[in-house]
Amino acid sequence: MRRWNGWGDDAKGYQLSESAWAFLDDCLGPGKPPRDITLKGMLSRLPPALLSDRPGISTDSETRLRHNFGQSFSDWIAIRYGRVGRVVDGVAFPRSTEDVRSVLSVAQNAGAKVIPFGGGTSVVGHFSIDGSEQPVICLSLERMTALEELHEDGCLATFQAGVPGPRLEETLQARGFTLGHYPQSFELSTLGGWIATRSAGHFSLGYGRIEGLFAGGQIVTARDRWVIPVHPASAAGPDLRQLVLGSEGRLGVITNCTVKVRRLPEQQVFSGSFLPGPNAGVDCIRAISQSGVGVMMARLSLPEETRTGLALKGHSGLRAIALEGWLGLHGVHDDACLLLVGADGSPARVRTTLAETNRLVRKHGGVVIGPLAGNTWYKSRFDFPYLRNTLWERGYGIDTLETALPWGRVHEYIGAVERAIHKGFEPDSERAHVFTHLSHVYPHGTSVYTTYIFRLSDDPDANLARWQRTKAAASEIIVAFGGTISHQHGVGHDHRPYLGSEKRPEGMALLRSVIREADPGGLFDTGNLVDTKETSS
C-alpha cells in the first residue's frame, strides 16, 4: 500500500549499512529521529470539509488526506509534524472524459476550485491551497488508466492520462513497443503529469523529453473540451501542444494523450567508467553529447556524488581500498567522477555505440569498468527516492534542485550553488552534505542536479525556515547564471517567484492572458505557475 506520509510503497525501503550511517555521522553529526504524528493523530486534526455531499465526490477524511500533499519538503514538514492547514474538501474519481466534465460542472455549481491529481509526486508545491477560502476538489485521475488505441504502423498510442509509468510500459511492452520515458518518479507518476510538468526521463538523450513524445490529445477546460489533433508535422501556425505541455493544471484537465512509441530494442546495455576529475568528466560527457554517438543515456556523478554513492552502498574497507588502488594505477584518484552510459538497438549498433563511447572516455583519461556499474545503477534506479524515508527516520532531511544552462557556465555555477546551500545552514551552526550530477545532456548545454542532506532540528519551524532560506538562495544563483528555474520538476508554488526572470514581463503577460481565456472564472486557480491576484487582474 502507498505510504500516507512519505515516498512510495510502505512495504519497500532503502537499507543503509552501518558504514553508510557512519559516513553521514562524520559529514553532518548524528541525527535525532523526529517524533512523527500518526495517521490517527493526523486525521483527528483535519478540518471539516467546506463542501456538502455531491454526486461522485468523496468527503471521507482519509481520502482527502491522501490526496492533499505532494512530495516537496514543505509537504513533508506538514504531514510528518501534523501541520494540516487547508485540506481539499472532496475527491472525485472520474473514469472518462465525460466524467471529468461532470465533475467540473459540479465544482462550478458549488463555487469550488479544482486541482487535477495524477501520481501526487510533485516536489515543488503543486498542491498547496493555503490561500483558498473556497471549497477545493481534488480531481484524481487514478481510475483513468486505459490504453484507448495503439496504431502499430504509425507507432502512436493513446492512453487515458492517469496511467502510471509501470502500467503504461507493461501495456506497451506486451505489444512489442515502449515509450522509453523513465523519470525518477516513474513508479508513481502518470502520463498526464509528465505532460503537465514537461518531464524528462532517464533516457531522454535517446528517446527525448516528454515534449518530443507528446503528439496530441484532449484537455477539458472550464469552457469546453479541447481536442489537439495528431499530425506527423505541421506548419499551420504556433504549435498548440506547447500550451498543454507545462500547463500544470492551470488550463484544465488533461484526459487522454497520444504519444509516439517505438518498437522494443533487441538489446539494451549499460556501462560505467571513471574519469579523473570534474574537468575531464564534464569535457567527456559534453563530447559524447556533441558527437552523435547515439547513446540513449549519459549521466556523470561529480566527485562528491561519486564518493557518496559508493559510501551509501556500503563500499568501504577492503573493497573500496582495492577499487581505489586499481583506479590509482590508471591515473584516477580521489576526485574521480562516475560516468554511466546506456545504449540500445541491434547488437551490432550497441557494440559500435559503446566502442565509440569508450574511445571518448579513454581520450579524456578515463577508465572503462564495463557493465557491472551500469547494471547496478539500472536495477536500483528507482530506489533513490526511498532514501528520503530512511534518512528522515534517523533525523536527516534531503532535498534536490535542478536547472539547465549552457556548457560554458557549468563549472562556475556548480561551485556557486553548492556554496549557497552550505551558507544556508551556517546561521544555525549546521552543515549540509552537498553533491551534484549531470543527468540530461544536450549539444548546447546540460542539466545540473544537486542534492543536499542535512540534520533535522527538533523544531519543525526551524527546519522549514532553513529549507526556505536555502531554496531561495539557490534559486537566486540559478537566476543569476541564466539557468532555467526548472529543467524537469515544474514550477508549482515553490518556483513561481522566479518564473518571471525566465519568461520576461511580455511572456508572463501572454501566459496570464492564455490562462484567463481558458479559465475565466478561476476554476483551476490555486496559484500554480502565476500569482492568483496577477492572473485575475
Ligand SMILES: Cc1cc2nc3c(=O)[nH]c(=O)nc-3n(C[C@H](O)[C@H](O)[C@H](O)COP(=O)(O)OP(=O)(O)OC[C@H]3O[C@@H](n4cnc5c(N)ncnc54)[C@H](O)[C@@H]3O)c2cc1C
The other form holds:
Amino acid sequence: MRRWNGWGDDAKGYQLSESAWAFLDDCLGPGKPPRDITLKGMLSRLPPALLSDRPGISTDSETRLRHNFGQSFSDWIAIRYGRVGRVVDGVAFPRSTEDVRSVLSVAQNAGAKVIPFGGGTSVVGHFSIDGSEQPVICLSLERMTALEELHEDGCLATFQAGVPGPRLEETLQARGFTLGHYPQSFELSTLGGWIATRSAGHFSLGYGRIEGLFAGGQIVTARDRWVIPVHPASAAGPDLRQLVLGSEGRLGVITNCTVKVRRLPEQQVFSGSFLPGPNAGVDCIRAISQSGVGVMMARLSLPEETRTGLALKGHSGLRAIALEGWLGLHGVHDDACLLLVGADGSPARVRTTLAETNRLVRKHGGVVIGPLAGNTWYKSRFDFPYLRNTLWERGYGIDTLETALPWGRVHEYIGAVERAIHKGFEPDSERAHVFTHLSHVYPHGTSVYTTYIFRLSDDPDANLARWQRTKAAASEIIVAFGGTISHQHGVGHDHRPYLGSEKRPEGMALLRSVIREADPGGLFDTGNLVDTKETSS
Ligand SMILES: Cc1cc2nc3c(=O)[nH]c(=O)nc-3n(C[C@H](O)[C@H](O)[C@H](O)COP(=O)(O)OP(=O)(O)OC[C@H]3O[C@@H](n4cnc5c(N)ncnc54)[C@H](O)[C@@H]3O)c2cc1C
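Having gone through the form predicted on its own, I am curious about the other one (the form predicted together with the named molecule); can you provide its structure?
Below, the chain from earlier opens the complete complex, with every other chain and molecule after it.
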C-alpha cells in the first residue's frame, strides 16, 4: 500500500549499511530520529470538511488526507509532524471525461475550487491550499488509467491522463512499444502530471522531454472541453500544446493524452566511466551531447556526488581502497567524476555508439569501467527516492534543487549554489552535505541538479525556517545566473515568486490573460504557477 507519510510503497525500503551511516555521521554529525505523528493522530487533527456530501465526492477523512500533500520538504514537515493546516474538503474519482465535467459542475454549484491530482509527487508545493476560504475539491485521476487507442503504424498511443508510469510502460511494452519517459518519480507519477509540469525523464537525451512526446489531447476547462488535434507537424500559428504543457492544473483537467511512442529497442546497454575531475567531466559530457553520437542517456556525478554515491552504496574500506588504487594507476584521483551513459537500438548501433562515447571519455583523460556501474544504476534507479524515508527515520532531511544553464556558466553556478546551501545552515551551527550532478544535457547547455542532506532539528518550525532560508538563497542564485527556476519540477507555490524574472512582465501578463480566459471564475485557482490577481510580474 502507498505510504501516507513519505515516499512510495510501504512494503519497500532502502537499507543503508553501517559504513554508509558512519559516512553521514562524519559529514553531518549523528541524526536524532524525530517523533513522527501516527496516522490516527493526524486524522484527529483534520479540520472538518467545508463541503457537505455530494454525489461522487468523498469527504472521508483518510481519503482527504491521502490526497492533500505532495512530496516537497514543506509537505514532509506537515505530514511527519502533524502540521495539518488547510486540507481539501472532498475528493472525486472520475472515470471518464464526462465524469470530469460533472465534477466541475458540482464544484461550480458548490462555490468550490478544484485541484487536479495525478500521482501527488510534486516537489514544488503544488498542493498547498492554505488561504483558500472556499471549499476545495481534489480531482484525483487515479481511476483514469486506460489505454484508449494504439496506432501501431503511426506510433501514437492515447491514454487517459491518470495512468501512472509503470502501468503505461507495461501496457505499451506488452504490445512492443515504449514511451521511454522515466522520471525518477516514475513509480507514482502520471502521464497527465508529466504534461502539466513539463517533466523530464532519465532518457531525455534519446527520447526527448515530455513536451516532445505529447502529441495532442483533451483538456476540460471551466468553460468547456478543449481538444488539441494531433498533427505530424504544423505551421498553423502558435502550437497550443505549449499552453497545456506546464499549465499545472491552472487551465483545466487534462483527461486524455496522445503520445508519440517508439518500437521497443532490440538492446539497451549502460556503461560507466570515471573522469579525472570536474573540468574533464563537464567537458566530456558536453562533448557527448554535442557530438551527435546518439546515446539516450548521459549522467555525470561531480566529485562529491561520486564519493557520496559510492559511500551510500557501502563501497568503503578495502573495496574503496582497491577502486581508488586502480583509478589512481590510470591517472584518476580523489576528485573523480562518475559518468554513466546508456545506448539502445540494434546491437550494431549500440556497439558503435558506445565505442564513440568511450573514445570521447579517453580523449578527456577518463577510464571506462564498463557495464557494471551502469547496470547497477539502472537496476536501482527508482530505489533512491526511498532513501528519503530511511534518512528521515534516522534524523536527516534531504532536498534537491535544479535549473538549466548555458555550458559556460555551469562551474561558477555550481560553486555559488553549493555555497549558498552551506550558508543556509550556518546560522544554526549546522552543516549540509551537498552534491551535484548533470543528468539532462543539451548541445547548448545542461540541467544542474543539486542534492543536500542535513540533520533535522527537534523543532519543526526550525526545520521549516532553515529550508525556506536555503531554498530562497539558492533560488536567488539561480535567477542571478540567468538559469531557469525549474528545468523539470515546475513552479507550484515554491517557485512562483521567481517566475517573473524569466517570463518578464509582458510574458506574465500574457500567461495571466490566458488563464483568465480559460478560467474566468478562478475554479482552478489554488495559487499555483501565477497570481492572476496581480497586474505586473
Ligand atoms: C522522488 C522524486 C523524484 C522526482 N524525479 C523527477 C524527475 O526525474 N523528473 C521530473 O520531471 N520530475 C521529477 N519529480 C517531480 C514530479 O514527479 C513531477 O513533477 C511529475 O511530473 C508530477 O507528476 P504527478 O502525476 O505526480 O503530478 P502531481 O504531483 O499529482 O501534480 C503536479 C501538478 O500538476 C497538476 N496536474 C496533475 N495531473 C493533472 C492533469 N491530469 N490535468 C491537469 N493538471 C494536472 C496538479 O494539479 C499539480 O498542480 C520527482 C519527484 C519526486 C518526489
